[in-house]
Every structure is written in structure tokens, then in C-alpha cells.
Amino acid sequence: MFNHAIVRKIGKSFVNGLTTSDLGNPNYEKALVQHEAYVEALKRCSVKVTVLESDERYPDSTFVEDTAVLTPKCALVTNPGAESRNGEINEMKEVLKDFYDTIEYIQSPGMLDGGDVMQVEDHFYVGLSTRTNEAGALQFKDIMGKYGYGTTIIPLKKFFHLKTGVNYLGDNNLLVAGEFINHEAFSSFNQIIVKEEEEYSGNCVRMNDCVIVPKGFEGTKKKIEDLGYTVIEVEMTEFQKQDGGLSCLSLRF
């Protein structure tokens, strides 16, 4: 069960953020509307949402997931792999002190983005990507081991972040797309396969009794509904342009 979520409002500098999508420039006003709808979706899942003010210094800072990994036992502040984003963790450290007594840190030369970390009960999967290196992943494994968590490290071949293409829905159900379909690391799960043309919808968020999904991907939506989950759709077009998915926009704990 989740009780809290942390989000950050979008700054006008958002339109100048990092991206590899080649989908065009995001519309700032439209992104604001979509972000507000996202926050309302979180509230529908019975969590208290802490909304941080926008930070124009960091165009990508609305993607708060990359700054931390939050567990029932500790918070871990990451060391984001993009140099332009590294300063985002400074304020997040202070925010997390309101919620956690125990805070751990990834240290350079280790790099870790929260989008590369997926928790499944008492086990973590960490992707090696352009934003998370082996040093960061090994630090993460050592830190979480102190709290009784196991960690599996998975090199990525294509996806931007691990959770771009694999997300745990609970009840042993795993949403998988692209390179993670039939991946040996996930062989014990009931895999819900995302079609190639709906690959973006591989990033969904299980929040208590609901699953938040990006709007416009009917095949994925139906598969999740067929498993008995209540689905909440949120428009994500402007965040997709900036390489962002649903999970990127919040820290959930």
C-alpha cells in the first residue's frame, strides 16, 4: 500500500529539457493540464500528494522519480547520470527528511537514475543504461542488502530506462515490452506483453487498488482490465516528447 506521493510542478524551462524522442517540442500549457490530471489520478488512488514548486534551473526536474528510490525501510538519494540533472537531488534530500529518518546516498563515480530501478516486494531490478552505470548499480545493491533487499542488475540493450519497458503490477503480474519480453530475469512472472506499436504504454503505475495507464493504448488497457485491475487513464503526450513516462512524474511510498 502507498500512502504518499511526491510530484514537482512543471517549469517553463520544461520545453528545453533533455530528449531523444524526436517527437517535437512539448506544448507547455498542455503539459500543465496533463500534469494536473496526473496529480488528480494519484489522489484518486487514496494517497496524499506533496506538490513541490517548479524549479526553472532544471528543465527535467518534474521527473522526480530519477532523484530517489523510496522503500519502507529507507530512502536512497540517487546520483543522476545526466550532468544537467544532478543538482536536482539537493532539494530532494531536504524534502525527504520530512518523511525518512534513514537516508542513503549513491556516490560518484556511481550514477543511478530512479527510472532504472523497479521494486518487486523485497527484491529490486536495476537496469544499466546511459544514466545508470555499474558502479552506481553495485552501490545500490550493497546499500539495499543492508536492509534485507536483493538486487538483480540487468544491462539494457535499447530502452532509455529499465521501467520504460517493464513494470510490476503486483500479484506476480509484470507488464513487459520490447527487449524484456521473455527475458530470463523475469521468467517467474506472469508476463503481460505490450505490443510493439503500444510500447510507450509499457510504463504504467500500480497505485493501491488502481493502475494508472497512459491514454490512447487500448490493447494494453484491456489486458490490464482483464486481470481485474481498475484502470485510470492519463494523457501523456507532452511528457512522451521529453522521454518521460507515468512513473517518472512521481515518487511513491
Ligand code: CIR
The other form holds:
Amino acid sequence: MFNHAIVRKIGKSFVNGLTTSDLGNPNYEKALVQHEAYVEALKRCSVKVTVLESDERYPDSTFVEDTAVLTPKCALVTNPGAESRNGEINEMKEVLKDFYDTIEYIQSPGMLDGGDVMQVEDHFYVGLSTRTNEAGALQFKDIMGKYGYGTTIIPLKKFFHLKTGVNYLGDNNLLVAGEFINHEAFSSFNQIIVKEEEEYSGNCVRMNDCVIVPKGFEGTKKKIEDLGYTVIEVEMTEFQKQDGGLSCLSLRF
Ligand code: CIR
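Cool, the form predicted alone is there; where's the form predicted together with ligand CIR?
Complete assembly follows, chain above in first position.
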């Protein structure tokens, strides 16, 4: 059960953020509207939402998920692998002090982005990506081990972040896309396979009684509804242009 979410408003500099996509430049006004709808979707899932002010210094700072990993036992502040984003953790540390007594840190040369971390009950899966290195993943494993959490480290082949292509919906149901389809690390799960042409919808978020999904991916939506979940759709086009998935826009705890 999640009670709380943290998001950060987008700033005008959002359009200058990092991206590898060829989907064109995001529209700031449209992104603002989509972000507001995302916050409303979270609220519909019965969580209190803390909305941080935009920070023009950091174009990608709306993707708060990369700056921390939050568990019921501790908060962990990451060490984001992209230089232009690393400073985002400074303010997030302070924000988290309002919610957590125990805060852990990933230290250089370890690098880790929250988008590479997926929690399934008492176990974490950590992707090795261009943003998360082995030193960061091993530090994470050691830290979370102290709290009784296990960690499996998974090298990524193509996906940007681990959760770009795999997300846990609860009840042993795992949404998998691309290189994670039939991946041996996930063999014990009931795999919900995302079609290649709907790959972006591999990133959905289970929030209490609902699953929030990006709008426009009917195949994935239907598969999730068929499992009995209530689906909330949100427009994500402007965030997709900046390589951002649904989960990236919030920290949930
Ligand atoms: C970046 O390249 O860091 C941002 N443009 C996108 C971050 C997406 N975050 C995520 O998948 N957790």
C-alpha cells in the first residue's frame, strides 16, 4: 500500500533535457497539462501527493524516480549516472528528511539511477545500464541487505533503464517487454507480454487498487484489465519524447 508520492513540476528547461528518441521536441504547455493529469491520477489512487516546484537548473528533474529508492524501512539517495542530472539529488536529500529518519547514499564511483531499480516485495532487481554501474549496484545490494532485502543484478542489453521494460504489478504479475520477455531472472512470474509495437507501455505503475498506464496502448491496457485491475490512462507523449516513462515521474512510498 502506498500512502504518498513525490513529483516535481516541469520547468521551461524541460525541453532541453537529455533524450535519445527521435520523436521530436516536447511541447512545454502540453507537458504541463500532462503532468497535472498525472498528479490527478496519483490522487485517484488514494495517495497524498507532494508537488515540488520546478527547478530550471535541471531540465530532467521532473523524472524524480531516478534520484531515490524509497522503501518502508529506509530511503536511499542514488548517484545518478548522467552528469547533468547528478545535482538533482541535493534537494531531494533535504525533501526526504521530512519523511525518513534513515537515509542511505550511493557513493561515487558507484552510480545508480532509480529507474534501474524494481522492487518486488522483499526483493530488488537492479539493471546495469549506461546510468547504473556495477559498483553502484553492489553498493545498493549491500545497503539493502542490511534491511533484509535481497538484490538480483541484471545487465541490460538495449533498454535505457530496467523499468523501461519490466514492471511488477503485484500478485506475481510481471509486465515484460523486449529483452525481458522470457528472461531467466523472471521465470517464476506470470509474465504479461507487451507487444513490440507497444513497447513504451512496458512501463506502467501499480498504485494501490489501480494500474496507471500510458494512453494509446490498447493491447497492454486490455491485458492488464483482463487480470482484474482497474486501469487509469494518462497521456505521456511529451515525456516519451524525453525518454521518460510513467514510473519516472514519481517516487512512491
Ligand atoms: C534522462 O535521460 O535522464 C531523462 N531524459 C529521462 C529519465 C527517465 N527516467 C526513468 O526512466 N526512470
